[in-house]
Amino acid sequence: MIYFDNSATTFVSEAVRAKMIELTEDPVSANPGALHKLGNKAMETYEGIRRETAGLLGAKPEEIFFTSCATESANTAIKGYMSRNRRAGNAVISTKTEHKATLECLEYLAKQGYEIRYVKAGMDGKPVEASLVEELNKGDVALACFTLVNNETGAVLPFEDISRTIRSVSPSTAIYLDCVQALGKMPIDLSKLGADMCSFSGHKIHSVKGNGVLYIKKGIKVDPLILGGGQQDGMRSGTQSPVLAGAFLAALKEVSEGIEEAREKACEINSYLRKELSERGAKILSPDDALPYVLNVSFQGFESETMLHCLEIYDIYVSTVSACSAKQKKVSYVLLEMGVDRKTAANAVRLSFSRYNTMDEAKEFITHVDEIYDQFLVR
């Protein structure tokens, strides 16, 4: 098998499968509210999982809370801020090339009365400086909402210019963050980074799914999105988990190791595929500075949905739009705010690689393209 589709989601480590069995065991496993021992023992591991965790992200541990997905932390990132925050502004600034879990939020928002701003996004997936400079001078705006690397094409937020350009145009404007395509495949520093709020993600770096993180930095208010006993110090009530939050923690410890050498292993596959692919007629959507990790491309002749079921045939996994909207079998609407034309875009596939994959699978890969145009494709 060779699984290209890692930006759905990932497999799950041995080192998270051996760490959330540790945590299964009696003495951690009672509820960390309780006030018997083993409820203390409990909130003690509990604790020193956030702690580790806030030290790798570059984050204290009281900005750290461990929520079911990064879905959630956007949810609560951005209804949260806006609704704790009336007064800093009636405006939210973003891109339509986001995340649907960022977009569906500022759709809500829209229907609460607030006014939503796109920035135009350039055929590289960037946002265009002079269209966010023009939003932002239009005032009024209390959140901007970004991602450091899209989910579709891999593209780059340069979110230091970023960053600078709301700063220095509109500096009461918080920053939302998702940085759930970027953890694991360049480097975080949250205390540097220059981000308000940030979403992470556990099952796109070989965690299990059902477990993710939101940073939301020292001195930033958030309504909290789920009510109830108060635990995450208020901000994100229900019983704490050890085991998920432990397997996000084992999960991270492993991708932040070697971060430089996954990333010059997954260049090499991604550069070998892009001129071994345009050798054949297929068109590269990603921009060439794209994040190695992902590779859009465009098969002529094939449907995405088509060429990827011919892939499946040979057991390689890969996907179309992101795994969120898949199902509903639309044109990504990231590659056409990027610019795309409709039939280019109809056409897409979305690769993407973990530290897993090797140049053989790559090689394979190719292999069966040429027997799938072979094949299937009228020339």
Ligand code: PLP
Contents of the next structure:
Amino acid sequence: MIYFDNSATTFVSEAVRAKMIELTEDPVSANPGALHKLGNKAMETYEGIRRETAGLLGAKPEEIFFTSCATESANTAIKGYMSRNRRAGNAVISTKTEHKATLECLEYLAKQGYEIRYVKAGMDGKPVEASLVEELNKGDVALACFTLVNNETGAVLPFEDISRTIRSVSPSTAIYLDCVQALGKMPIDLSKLGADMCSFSGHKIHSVKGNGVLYIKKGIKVDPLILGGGQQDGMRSGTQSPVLAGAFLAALKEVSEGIEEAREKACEINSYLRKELSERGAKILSPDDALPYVLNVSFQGFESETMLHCLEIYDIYVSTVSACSAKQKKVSYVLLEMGVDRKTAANAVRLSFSRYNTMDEAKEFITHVDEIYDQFLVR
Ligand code: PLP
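Form predicted in complex with pyridoxal-5'-phosphate, following the form predicted alone:
Full assembly next; the chain just shown is listed first.
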């Protein structure tokens, strides 16, 4: 099997599995909120996990909240910030290339009467500086929402430049940053990053599904999304799960090591595939300076889903961002926003790598692409 769909989800690592088994043993699986000593022990374990997670992300423990996924983190940050800070402004800026976890929150806010302003994206997938300044200059911007690494193309946000512009044109604007596809693939130090709120997802870094993290910088006020027993300082009610938090931490520990070496390996795979596929007439849609873990490529003569299923025959797994429905052919809104034409976008396939993929897999992939062209291309 060749699994090139790591941006959709990753396989669970051995360390995560082992940690989860350890944390489901009898005494530690008590309710961390219980008053008896088993509860205290579970809470100690949980708070230890929170401290270590915070340490690896460059945050303070009280700035870290465990959630069920990055979508929940995004909902809490975006909706919660706007509801808590009504006097900060009525506008939110973002781009149309965000993940649905952000875009749907913005849609929701628009229905509540907020003004959503979209900054234009360039062919390189990055927000256009002049458009950002123009939208900020209109004033009243409470919140800016961006993504550090785009999930469809790997485009990397020049966050230092973006945050500098926001801080100089509209200093009171808070910044939410989706860090889901960046975690473990580039160094992240929240104490230096300059974002006010960030989301992370466990299942993209070899943890199980069902665990995410929300970072809220000290001093930033956010209304909770989930109300109840007041756990996690009232920010996220619901009985804490040391098992899921521990799974996130175990995964984070692994991907925090050897980031540079892993990136070099991904670069080698990416460059090889870019070259080989281009020589076969495929069009590379990921920007040249994208993170090497994602390669968006449009195959000549094959619609996305057809290529996906052809590859599946060879036990190769990739993603398509264009899904056909009976009524309508959906094409990636991210690619369209970047200015890719509809026909090219309709043939786009996303290959996404993890630190565990190899050059041998990349070579085998190309062999099978050749076979697919020989067997299935109608000339
Ligand atoms: N943001 C980005 C960039 C993503 O790629 C994803 C998942 O595909 C999410 C947010 C949502 O993550 P989760 O599945 O943890 O809700």
